[in-house]
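The chain below stands alone, shown as structure tokens; this is the form predicted on its own.
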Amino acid sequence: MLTKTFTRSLAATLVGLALAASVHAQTKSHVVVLATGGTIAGAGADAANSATYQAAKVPVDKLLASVPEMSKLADLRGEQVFQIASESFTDEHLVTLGRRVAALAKQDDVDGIVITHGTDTLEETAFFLNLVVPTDKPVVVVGSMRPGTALSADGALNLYNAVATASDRASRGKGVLVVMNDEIFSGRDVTKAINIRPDAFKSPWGSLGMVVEGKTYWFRAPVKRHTVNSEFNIEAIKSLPPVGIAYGSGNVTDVAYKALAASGAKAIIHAGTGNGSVSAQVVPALRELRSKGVQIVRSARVTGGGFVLRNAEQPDDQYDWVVAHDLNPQKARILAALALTRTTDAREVQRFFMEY
């Protein structure tokens, strides 16, 4: 009798464990990893090479295989979208990537998306996706500062943390995220501030949270418009109008601004000193370019916080110029290009910069 009771109990336990395993398998998030190249897919000549290496060498299947622990976090599959160093990213690459992310986000069998990316323009891609992909599903952009062949390589843990973030329902609705060095940043305001250390990415307003041992911890959320609340949609965008950046400095001339306009730029981002200041030698040229239809956006080359004040330093209302608010020049370029897909009215462009 005891034996029969024990047998029934054991059978019930095994059935319960099988059901639990089945439920766990069914509830595990499905995450797609889109690989685009960069240092996270790079390789150096030996382990001592952390800053000298070749980017975009390791394919996505090997990236995923190099961190088997990720299989405990989510069901993963990878796609090789590009295999390039991110300094070579073009607007065409952005549009192609944006369309693929948006298509995946619509699929019921996709719960989150991770994009591996070179760090040089990672912040620009993250901001672009933050503006044009209408989904509340987690989209996480990740890179590394050291190739996987280097001592103390950071790519494996960064990728693990990115998958952990993308597979967590708590990550939904927070816009496109960037995960680097255990921190979770908003794709809107994060920037690469250092070029040779794993703590390279910073936000003037701080990180949104952290990832510790595969678990996310959140402390704040973005308030600017993004993703599902954005007026921009990648499905309506076939290409981006050309926008150039000219750098302000002592002894600056108007040569670069005029050259950008002559090459077809529809807007010029002025990376100004201080509060987006414009040299007296440059003001006449910018006013003339604006009269010919070129949008002029005053940004600032300074980092670490703050924003460009409208009608301070320059009479923006009088000149019909735009200020980039707290966006750095490279992110201002992204938003200006998207704005010009919808309007040529400087007042409307200014609204975009204040709301996004």
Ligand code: DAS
The other form holds:
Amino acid sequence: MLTKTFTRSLAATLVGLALAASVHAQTKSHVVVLATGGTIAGAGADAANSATYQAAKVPVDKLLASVPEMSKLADLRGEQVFQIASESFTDEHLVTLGRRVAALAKQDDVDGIVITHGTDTLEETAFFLNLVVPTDKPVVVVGSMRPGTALSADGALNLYNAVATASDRASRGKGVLVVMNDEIFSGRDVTKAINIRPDAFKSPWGSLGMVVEGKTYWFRAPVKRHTVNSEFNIEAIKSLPPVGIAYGSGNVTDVAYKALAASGAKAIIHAGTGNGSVSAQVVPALRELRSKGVQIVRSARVTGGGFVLRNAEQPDDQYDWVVAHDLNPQKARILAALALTRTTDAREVQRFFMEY
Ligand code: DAS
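Could you drop in the structure for the form predicted in complex with this ligand? We only have the form predicted on its own so far.
Time for the whole complex; same chain goes first.
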């Protein structure tokens, strides 16, 4: 016969365990996964197809079901926002996604957001959200370099790591993050530097940290303005002004720059050689376009560290041009478009490039 004391202590233990379980259940983060397509939702014909496959095939509920271990990290729910390869993203897609992220971030029952995305333009979306979503909750963009059907597919662990990062309070206040290949990057700095390897994403200033076995490890924090400290807010943005990019090289002419302006570009990003250099055959056209109100932004095709120095290769003060600082051409296009929603003054546009 059980003694009364034993029965009481057994009951107390069971109550304690039940409380602990309920506290753990309450403390699990609520994370929403917004799916947009890409390779992470891709499928190939054969397991040997690591680079030949169709992107944007697998729906979000199957993505979540394919990594059941994530349910230990957070209470998850998914939404299919788009189902496209990210090279086909438009500015309208960016604004739609930004609005959905900002709305979810306002909800008390959302602690973090993960966005599954194609890798081709992932860096542009991450930078855009970093500039326009006023939240300090973790927003983590994730993709994969191989489809889930391939040998050594990277999507499942990337997604697991992204949910782990979005669930972690330590991820708050660091701006929009990108998780790829066990590393945590700033959405501002990261770029796709390699076209068919799992270690494709790099930052010229290094990653912010790592996520290993469901835990985040931090080594740096961003210094540029972002999210809650940004002057840009998606709720005030209906659309983005058109901004084009023209690539510098030997034997370049001004044809592409003039065509972009003729098509309505309000700013042209020059992906210059070296330190944002501009060919003598192109300078007159850019000066004329500037005189007609087109913003001229000198970025560089050279990336991987360093920045375009104002007034070095070209007299930017005299020409009233802007330098993109360390931003690559595709990121400069995002910031130039947002800047033009607030000003047409080149000096103010330059301030944005120095502070964000
Ligand atoms: N086409 C690429 C994209 O959707 C596939 C990928 O995600 O890498 O960005």
